[in-house]
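As structure tokens, one chain now follows by itself in the form predicted alone.
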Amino acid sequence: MSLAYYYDLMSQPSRALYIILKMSGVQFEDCPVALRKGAHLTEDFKTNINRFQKVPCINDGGFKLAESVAILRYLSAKGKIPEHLYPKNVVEQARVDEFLEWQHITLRITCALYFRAKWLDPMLTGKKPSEDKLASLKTHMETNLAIVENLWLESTDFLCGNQMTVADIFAACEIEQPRMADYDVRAHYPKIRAWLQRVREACGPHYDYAHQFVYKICGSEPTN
């Protein structure tokens, strides 16, 4: 098959795109990349797979592309992503894009930074962060979680309406990440808790498969 997908399920956008590809029935060559072993840092990876040395990325018959949202839009333009996940209607698509653009410097970065400081960096370096640093990162993360709770989920079942889209999948994968750092978002935000369960159910078995490492590290699978 011509499409090769490079990913690591420890990576939030890798999980999101994996779920989307599976739900869309896209056939791809499975190319896992062990970030924890530095597999993305080799010269071979930089030269032959992704010049930015990150995942996820694809090689579609010789066309190499990085960045999860760029990959999503590319595959949608090729007719690979169903409209109920990423709408063709200009207004509906704009609403989904609004979330995808918003989350990069809000939800994504703050959840990721908290996870890195609390769990990943200490694991890699053996050094614990200061309590002040963790408290600051937690405050920034919770500010954006509150926006999801109170604005994006104010009156709808999903982020962009009453039907799940790729926006929900990307967001859920980000929000699951802090669980590995002993912060369970579901315990603090009731709307997010109910929404996460709706997303999990809508994604079928692909959601739990993509989050297998998250569940293993945090010691539990989500409950209804």
Given for the second form:
Protein chains: 2
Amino acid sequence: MSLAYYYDLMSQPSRALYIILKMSGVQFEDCPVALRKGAHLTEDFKTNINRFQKVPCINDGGFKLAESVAILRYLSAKGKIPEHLYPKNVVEQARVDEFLEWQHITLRITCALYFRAKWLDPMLTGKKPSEDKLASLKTHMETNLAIVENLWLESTDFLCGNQMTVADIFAACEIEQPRMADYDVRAHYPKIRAWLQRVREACGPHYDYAHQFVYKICGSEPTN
Amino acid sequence: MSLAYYYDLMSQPSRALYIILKMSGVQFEDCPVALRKGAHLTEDFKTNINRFQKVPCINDGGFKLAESVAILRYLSAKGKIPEHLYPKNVVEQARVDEFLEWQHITLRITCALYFRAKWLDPMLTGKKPSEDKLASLKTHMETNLAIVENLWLESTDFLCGNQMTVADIFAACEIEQPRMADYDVRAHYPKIRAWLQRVREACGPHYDYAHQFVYKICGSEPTN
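Following the display of the form predicted alone, present the structure of the form predicted together with another copy of the chain.
Next comes the full complex, and the chain you just saw is listed first.
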């Protein structure tokens, strides 16, 4: 049986895993899930696809698995992810894992909450957030963007060394999100700007393909 | 050179990793860090211990690593964590990883934010949160506790099957936190109550040792 990949390119980790699967040459059954239409909220989705009703998730010959980072590790353990993207060396892998664990309640949540409050919720509900709330969310996001700029990118071309790994792909997909909410990360953080260009180039055509809807909402591709 | 473990037993992932190290028989240099005294905020800590200025973290013969889950995986790769706690079988490990990735922006953040708003911030600043804010944080926390009760513990004794793994230890340490803020998880969720007792028993004396300050603040051990 084949590997089925359920995703929505509007979801940051869905995009990251999509790029990783494509770069790794993993064959998969393409299963887009339209979150905006609530396709993940049905009983059928809950019972047959993912009990947590989120994307991304996979079904690998009957084995259902959620959580992008867990999926990445599972596919790596099955020999499907090239070592340059997710190292097998214990110390190098630990450094990538450190980023993958760090990002959840720092970079990921703060970029996502800013995007949601500034763009998604007003579009869905017609209500604008208070200026205070938005300012607070922006501060939290910028705190973590500054950590990427000043610590993760302190002295290397990529987050975990001088080669691109999955850490960079996950991070870039999170950092592209607030651009849809008119926050230009590239204008504020020069190291992030140069790094995003390196990641985009290293991902080949898959980066732009995965971000096609992001670019559409932004009105343009990033200028680099 | 030995393994140095930096931790504070008031930190949930510090407690989890402490219990896991003890249950695994890992020898380590004991390096408690008093967060309440700002011991992690010094330049020395940032330069020499953890650039992110958080606990837990390790220094393994010169290799500095942060993020509890990354540390667990690193020690497992080095053969220091028994297989029953963190499985080597690809499918079983993926199920544990699924929980470890799921918990960050669901269970962990919502229990932590409720604890912080209800107990920690008022203690530090003298200011109480608004009733609206507290109600909202409680709802978010209960949404995720209900997922533990109804999905993760749907049909098994532990989160990832009928044997305790590191997933249970990480989860229990998060779920003990709001008890300090007068939220009695055990009274609301019968499956979680019974599961917490199983985890506590399976961890031997290390569970109660790691939670000694939590129990002190709560005024008692949990009644089970």
